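To begin, one chain is listed below as structure tokens, in the form predicted alone.
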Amino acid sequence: MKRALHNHLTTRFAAAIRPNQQQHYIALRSFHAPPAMPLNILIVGAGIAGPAFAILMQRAVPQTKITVVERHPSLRVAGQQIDLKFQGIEIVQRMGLMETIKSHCVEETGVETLDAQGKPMALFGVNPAGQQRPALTSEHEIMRGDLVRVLYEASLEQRRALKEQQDEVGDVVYEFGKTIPELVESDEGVDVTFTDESRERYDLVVGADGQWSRTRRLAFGQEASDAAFHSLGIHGAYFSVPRIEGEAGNAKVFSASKRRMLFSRTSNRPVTQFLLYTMSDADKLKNSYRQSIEDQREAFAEAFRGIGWQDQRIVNGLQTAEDFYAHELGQIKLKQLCTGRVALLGDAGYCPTPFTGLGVTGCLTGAYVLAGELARHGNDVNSALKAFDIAVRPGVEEIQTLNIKLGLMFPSSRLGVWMLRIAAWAMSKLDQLTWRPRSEEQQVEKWELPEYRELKLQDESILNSQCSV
């Protein structure tokens, strides 16, 4: 019965493979080596994708020894308003953690496109998980610094359970204010050296650490990294500033001439975040980016002048925020997610845009089939990393499907984002008269996660410790 379930789903895992690629993902499902010694692994990155990873590697095998380390002085709980969807959903149910994710989200309930005078224009509810309609907000939207302390608890959380459980447990630790400037690659495993000097050797280093990581700069070289990166020629700058009175519920976008956008989104918080994106001033804001702070500002508030709704609002918050964040907007695409002994996660390896709204899916799909595949085939670190290679493969392509043409998002001119108001408008209309739920057979289809109860995601005394986080 366990051989013919096993069968089953490897072949049926297998068809969302590509063709060149079945052979070998079924050959390496069917391998499964014996326990060994525990592997010492090392996490770049204390933000979603690293602890995630760091609780599912830990609960599948508890002697493993993490390490994550992270360059802020702290646990990096700011950043912007996330969404939480599709096989994101499923895994942290799995990991026991989604009533406390539950618990952090946000009351955002719908999205308003707005007039020139700033009025409301069109009104998008809510998406409901698991389901796809045209809206910004999703049923389970959190804050980005939310989302990562409660994974960065969950995980002491469960390390301490383990060690109440079992006596021989590895360890998880943080070490914060530290990376690596350098990583040499052995049969042996890799030699780290840290900025604070300090030298050690890994059987795995797990990259973690965002869109302009390091660790893939050091392990696949400057001028691969660079080709990673393919940009959308969309500009993004993200702030915070006092709420005014009125301000709450829906999430409200205008869109002016010069190939402007802006968000802005206030939920049930004492802050209004600002989202500004642009396809023009491309040169000057690309320049901008290797200048200080400051520079950045002031070439955010000089595109964004005279934009009309909020706009001196805009600027001034554009000057004083303490939050303020700017950056080109593009993806990552490898043709490998690993190279010798060193994996990438999240988006250091495959980042969608914000405008996927999968980033968080992404990190959490990662993270999951990389415990998953090493904890499957114990200490053969290199079998593993070539299995989860080509088992992520459809859901990476999956999260970077764009399903619009961004620059149809963007005109240049007043007549152009007239007509973009008018079909937003429209598609208001349609949605609020012919949308209905969806039964479970009409559900959009999405790749299905591979299943691993190596992870022992079913134990139920672990999961229990975690839910009150």
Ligand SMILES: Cc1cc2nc3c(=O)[nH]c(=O)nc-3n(C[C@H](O)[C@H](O)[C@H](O)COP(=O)(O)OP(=O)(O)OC[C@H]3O[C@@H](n4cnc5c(N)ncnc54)[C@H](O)[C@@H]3O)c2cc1C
Second form
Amino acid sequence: MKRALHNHLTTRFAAAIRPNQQQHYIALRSFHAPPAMPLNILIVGAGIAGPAFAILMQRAVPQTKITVVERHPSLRVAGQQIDLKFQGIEIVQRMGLMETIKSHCVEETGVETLDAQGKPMALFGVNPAGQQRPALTSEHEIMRGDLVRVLYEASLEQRRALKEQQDEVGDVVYEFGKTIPELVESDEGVDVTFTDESRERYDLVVGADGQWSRTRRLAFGQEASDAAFHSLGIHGAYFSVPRIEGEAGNAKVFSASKRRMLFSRTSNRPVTQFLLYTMSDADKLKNSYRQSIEDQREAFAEAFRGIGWQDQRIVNGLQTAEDFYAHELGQIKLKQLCTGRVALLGDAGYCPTPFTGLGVTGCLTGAYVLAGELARHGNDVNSALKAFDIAVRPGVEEIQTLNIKLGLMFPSSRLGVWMLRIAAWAMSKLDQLTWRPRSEEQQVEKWELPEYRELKLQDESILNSQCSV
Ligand SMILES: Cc1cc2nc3c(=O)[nH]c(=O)nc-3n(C[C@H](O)[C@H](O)[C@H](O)COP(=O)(O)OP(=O)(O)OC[C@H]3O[C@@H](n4cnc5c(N)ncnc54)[C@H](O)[C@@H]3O)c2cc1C
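What I would like now is the form predicted together with this ligand, since the data block earlier showed the form predicted alone; can you produce it?
Let us now look at the entire complex, which starts with that chain.
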């Protein structure tokens, strides 16, 4: 994959400066004149938002010096299936990464809701890109780890390709097992102290360190950071277990009394992912997050024991799975995503929760707008951050909109669960009878991405292509 991506990018940059295109390229370069002194940027977190921003920023202003610090000792590739939708699709297409991402997409064929015995009751198909139907599966579903890896490798390959083509190139460097205990703002920049006690001054710090962002806490203060968390009152746990015979294709949803819901997803993979959600036992589960991972496993096992369907497999799995991950679901809402010379991207600034299915789209949108505004404003970081905050807001509001009343999906009584199953069955029948694919003009109306010629994504001679890796 690395080699192919490298070749693709190198060829693209070579094409960009072929003699017959030089005039256009020079015109573009002067139009997007790089700042007198290239920016020195620190990105905190090598998840999805961090590497995506590194790619876009370096492509727009190759002289930028970018350091990404990741707390984990290596690339953190855990996590289950996540989806890429709407503006997110447009951005990866413009970045030239769509084919690579497609080659990693899982083959989930739809979602079945199950009856009390675990037998399929209703079926929802795949939600085609740009269209809306009451389905959980969208056209582009990818494992979190695969997307993190694609973006990380693309950022490094792009750096190599740029270095082969141009003399004045900055850098993209990843440093693992490192975080930031301290940030101090001054007129000249942000002074950062790292866990290894090294210090450095940056023109900009970008917090892309997830829902529980330390950057947010350090820059906005503990109180504002805590107040930004708006709980949905739902607790979730995710893990994988070995696949059993006959499991493939459709995801499955099983609802149970006491406000519990299970998803299983196998698609074409050798393991089955379980996603457990509950609106009960809130205090116990909340307390467990402050304790060991074993305590978290036990708290979820207690909440889901006796749920029916595959409860033994689920309880055993969550007690032993290596990729077990649990959290309280909540949205992060801040009036501003920037303070001083610190900006927040992705879950750190505007986590929408998995219930909107738009977390990845939010990461890419934020990365795209922030890089666009920085490239447009050159060395003027303060103006760029102000413009970013305003430009990205409609996109943030859109990804955080919850189209369903979540409480209805978590009935407490058996009668409530029965009614939910009947409602799902009726919806699936109605969907099968009435749903028609829409033409491009009829697609769901979404916030339109701002155009940034400064990102150099629209110019086919430079990079905009599909690469298959
Ligand atoms: C381990 C893991 C598993 C996940 N599993 C799922 C899942 O199954 N389903 C789902 O919908 N979403 C999952 N998510 C969340 C999903 O990745 C995000 O909602 C979304 O993609 C936003 O991405 P992000 O880049 O903003 O943050 P994230 O993907 O959360 O990435 C943040 C990165 O920052 C790093 N980091 C955190 N704190 C620091 C620090 N102080 N210093 C340096 N680095 C730091 C983290 O290790 C991580 O690599 C998971 C996230 C993680 C970290």
